[in-house]
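Next up: just one chain, as structure tokens, the form predicted on its own.
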Amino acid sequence: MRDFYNIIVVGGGHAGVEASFAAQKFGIDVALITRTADSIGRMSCNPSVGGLAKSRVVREVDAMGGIIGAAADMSAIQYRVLNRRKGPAVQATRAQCDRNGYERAVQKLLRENSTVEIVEDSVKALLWHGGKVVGVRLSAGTEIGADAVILTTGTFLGGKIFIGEKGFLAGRIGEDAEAGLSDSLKEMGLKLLRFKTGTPPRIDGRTVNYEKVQIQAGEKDYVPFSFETMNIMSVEQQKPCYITHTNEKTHDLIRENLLLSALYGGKIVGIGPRYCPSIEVKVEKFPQHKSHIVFLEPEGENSYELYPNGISNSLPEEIQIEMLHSISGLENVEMTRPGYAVEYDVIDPIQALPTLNIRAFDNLFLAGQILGTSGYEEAAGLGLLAGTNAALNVLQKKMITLPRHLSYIGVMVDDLVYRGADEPYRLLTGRAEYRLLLREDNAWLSVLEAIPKDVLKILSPNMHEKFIEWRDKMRNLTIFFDNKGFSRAEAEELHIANGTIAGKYLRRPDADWESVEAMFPKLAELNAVPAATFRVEMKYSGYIERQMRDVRQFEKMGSIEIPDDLDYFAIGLRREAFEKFNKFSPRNIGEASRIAGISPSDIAVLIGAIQKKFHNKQLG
């Protein structure tokens, strides 16, 4: 361990891994501080990667040279494609992973492909002077200097675990919380929030009655998360998951013991996630539902433990066992570990910029749950962006932001820094205005458009040139088919009129792509990844172009710059709008319009004032 690093990353979870891995690619010294090296990349909750909107984030991170996609593929024991019958905007890949295998894969990738130095310790305080963070103080009082610090503390920042009436300080079961760092952040003038999340009990799969649960097998028709993963698992190679349901007996038991839950017994003050509620919340808030689905997910290839996804709770252990025994197929199941709730500190995300550094301390960056999010994928996406920008900041280069129409990471960052978080933030497809532009298949193309060439070449040196090659081939194919008419024989085979333009035919919903590929080998030779993108882009071109027109129109309005000397108080704004514009200092109309509480009429007043100001200057 040295006494100075260019960048210090605090926390070895999904955000910390991506942040440190990205930052070191810029040729600077990076230290990752974590309590134990063995816990790096640990899956605290369910052993899976992907899902709605999240799978697109994994592919974005992979396209930018990150770790999560490759680690998921290396440890996957099952793949499924969600919403396969729906449109491409909401289809999503989800991989069930071997919990320990994922952890090992992350550590292997970090160890063999980076220069990151692992420091086994905990950070008790940040060192700061004026508007700059200058280093960290470790548990024993040792101080380490840094040009920039990235906080990725997960649920460890002031973490407290609850099981029924029992409460104790911890960030994960069996792992100590970060004590003292919260006080340091408060001394720096940062506003902290208190959030809550939870996890279900673990059960012994050998004690499940599999005749009473529904099997959920894996699928073979899927695309791996990483562009560099070549292996496709057969259905036979994949481990099955299982499905069961709670029932009225389960719900009655929970209602009878509701006040014994830490959540309803007054022990917990933190705000929990709306979109991933505990079983107590489901039963109490949705009494009309007579049952709730429970997914029994294997913890690993050689593990007998199962993760019962859907019954996260903070009930006493004896009630948790009764609850499990009330569920079909689990009547005699053995609980190997109780579920619990965990409360932790969060830095209010509206104090951060879109580049993920704090407004008051421009070399202090945040990523993951400390910024108000939940989920491995969200943490990984924020971590990669924070690590990249911290490195660019250290090198005194322009930091990057990701546009909403090109990136779910961009959607997430925008939502957090301009609208804040009143609960753990979770990515959903519904959060994006331009969902058809944010599909699984075109993450690589979006990244190529969103990231400056010189930055992407550093982040993803193995794939950057390949992405350019794929994009150019797609463009050439589009031009070719838009100028190619089918011959008489080809038209007869496709049952269309002679001379029909191929591009128009391929945009039809009933187009026979297999026959066209046989007619034109250059289409069949296209790599599988851009081939999937090309097919969707052709089929939905009308809808895609419509969304792109909306994007261009918004960008035209949104790019109107706000003068630095504009007096918000003097232009007739509502008090709330005046206060928020002063607080956030938006650079343009686009940023101003995304601030929570700002109305279209506020934007109209702002645009009018800018136009008047420029008009007066011209007259003068």
Ligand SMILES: Cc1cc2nc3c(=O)[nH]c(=O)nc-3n(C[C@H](O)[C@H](O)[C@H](O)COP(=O)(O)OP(=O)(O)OC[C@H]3O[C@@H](n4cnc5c(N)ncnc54)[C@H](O)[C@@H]3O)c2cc1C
Contents of the next structure:
Amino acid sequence: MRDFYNIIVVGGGHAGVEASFAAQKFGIDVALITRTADSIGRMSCNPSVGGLAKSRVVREVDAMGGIIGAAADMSAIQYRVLNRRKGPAVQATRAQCDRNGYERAVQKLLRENSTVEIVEDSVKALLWHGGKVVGVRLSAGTEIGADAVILTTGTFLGGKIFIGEKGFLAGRIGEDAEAGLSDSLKEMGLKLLRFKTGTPPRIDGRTVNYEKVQIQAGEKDYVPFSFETMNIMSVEQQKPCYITHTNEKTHDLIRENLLLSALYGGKIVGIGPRYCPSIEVKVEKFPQHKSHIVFLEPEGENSYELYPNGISNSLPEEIQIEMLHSISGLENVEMTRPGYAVEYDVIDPIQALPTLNIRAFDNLFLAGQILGTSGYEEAAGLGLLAGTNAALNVLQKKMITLPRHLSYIGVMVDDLVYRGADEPYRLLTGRAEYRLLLREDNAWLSVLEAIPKDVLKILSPNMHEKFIEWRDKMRNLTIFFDNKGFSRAEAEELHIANGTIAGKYLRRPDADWESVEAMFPKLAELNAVPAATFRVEMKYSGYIERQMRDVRQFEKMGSIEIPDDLDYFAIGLRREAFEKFNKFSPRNIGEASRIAGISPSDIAVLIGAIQKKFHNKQLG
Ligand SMILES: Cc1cc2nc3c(=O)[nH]c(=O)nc-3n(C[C@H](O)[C@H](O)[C@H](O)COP(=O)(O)OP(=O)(O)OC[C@H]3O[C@@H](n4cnc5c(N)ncnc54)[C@H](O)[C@@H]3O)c2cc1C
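Since the structure above is the form predicted on its own, I would like to see how the form predicted in complex with the named molecule looks, so please show that one next.
The next block holds the full complex; its first chain is the one shown before.
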């Protein structure tokens, strides 16, 4: 361990791994300080990666040279494609992984492909001077200097676990909470919030009655998460999941014991995720639902433990056992570990900038759960961005931001820093206004557009040239088909008019792609990834163009700059708008309009004032 690094990343979870991996690619010294090296990349909850919106983040991270996609592929035991029959904007790949295998894969990828120095210790305080962080203090009081620090401490700051009426300090079951760091952050003047999340009990799969549950096999027709993964698993190589349901008996039991749960017994003050409620909340808030689905998901290739997805709770252990026994197929099941809720400190994300550094300390970056999110994918996406920007900051280069229409990471960052979080933030497709532009298949193309060439070359040297080649081939094919009329024989085979322009035909929803592919071997020149993108972009070109028009319109208005010397007080804004603009100092109309609580009429007042100022300047 040295006494100075360019960048110190605190915490080796999903955010810290991507942050340190991305940062070291810029040729600077990076230390990852984390409690124990063997918990790097640990999955705190369900060992699964992907799902709606999240799978696109995994592909964005992979396209930018990150780790999560490759690690998920290396440890996957089952793949499924959600919403296969629905439109491309909501299709999503989800992998069930081997919990230990995932951890091992992350550690291997980090160890073998990076210069990150791993330091096993706890960071107890940040060292700061004026508006700069200058280093960290470790558990034994040792101080290490840094040009920039990235905090990715997950659920550990002030972590407290609850199981029924029992409450004890911990960040994850079996791992101590972090006590000192929250105080240090408060001393720096940062505002902390208190959130909570939870996990279900685990069960012994050997004690499940499989005759009473429904099997859910894996799928073979999927695209792996990483662009570099070649192997496709057959259905036989994959492990099945199972489905069962809660019932009225389960719900009655939960209702009867509601006050014994930590959540309803008044023990927990932190706010939980609305979109991933515990079973107590589901039963209490939706009494009209007589049953809730429970997925029984394997914890690993050789593990007999199952993760009953859908029944996270903070009830006493004995009630958890009774609850499990009330569910079909689980009547005699053995609980291997109780479920629990965990409450922890997060830094209010509105204190951060879209580059993920803190407004008040421009070399302190945040990513993952500490920034108010929940989920491995969210943490990985933020980690990669924080690591990249911390490195660019250290090198005194322009930091990057990711536009909402090109990146779900961009959507998440924008939501967090301009709207804040009043509960653990999870990505959902509904959070994106340009969903059709944020599909799983085109993450590579978006990344190519979103990131400056020199930065992408550093982050993703293996893929950068390939993406350019794919994009150019797609462009050439579009030009070719837009200028190609079908011959009589071709038109007859496709049952269309002679001379029909191929590009027009391929944009029809009923186009027979298989026949066209057989007619034009050029199409087969595309690798499977750009081929899928090309197909969707042709088929949905009308809708995509409409969304792009909206993007351009918004960008045009959004790019109007707000003069630094505009006096918000003097232009007749509502009090809330005046306060928010003063607090966030938006650089342009786009940023101003995304701030929570700002209405279209506030924006109209702002534009009017900018126009007037411009006009007066011209006259003067
Ligand atoms: C009980 C529980 C249930 C969850 N349920 C879900 C769920 O259902 N779905 C979902 O998507 N997500 C869930 N999550 C969230 C998911 O696990 C996290 O969002 C994700 O792990 C966050 O990644 P991270 O990198 O921010 O932090 P973590 O993965 O928590 O990693 C933080 C790392 O920082 C280290 N650390 C902390 N403080 C210090 C310090 N001071 N010095 C050195 N090292 C430090 C820790 O040892 C750890 O290695 C759950 C989490 C928990 C704990």
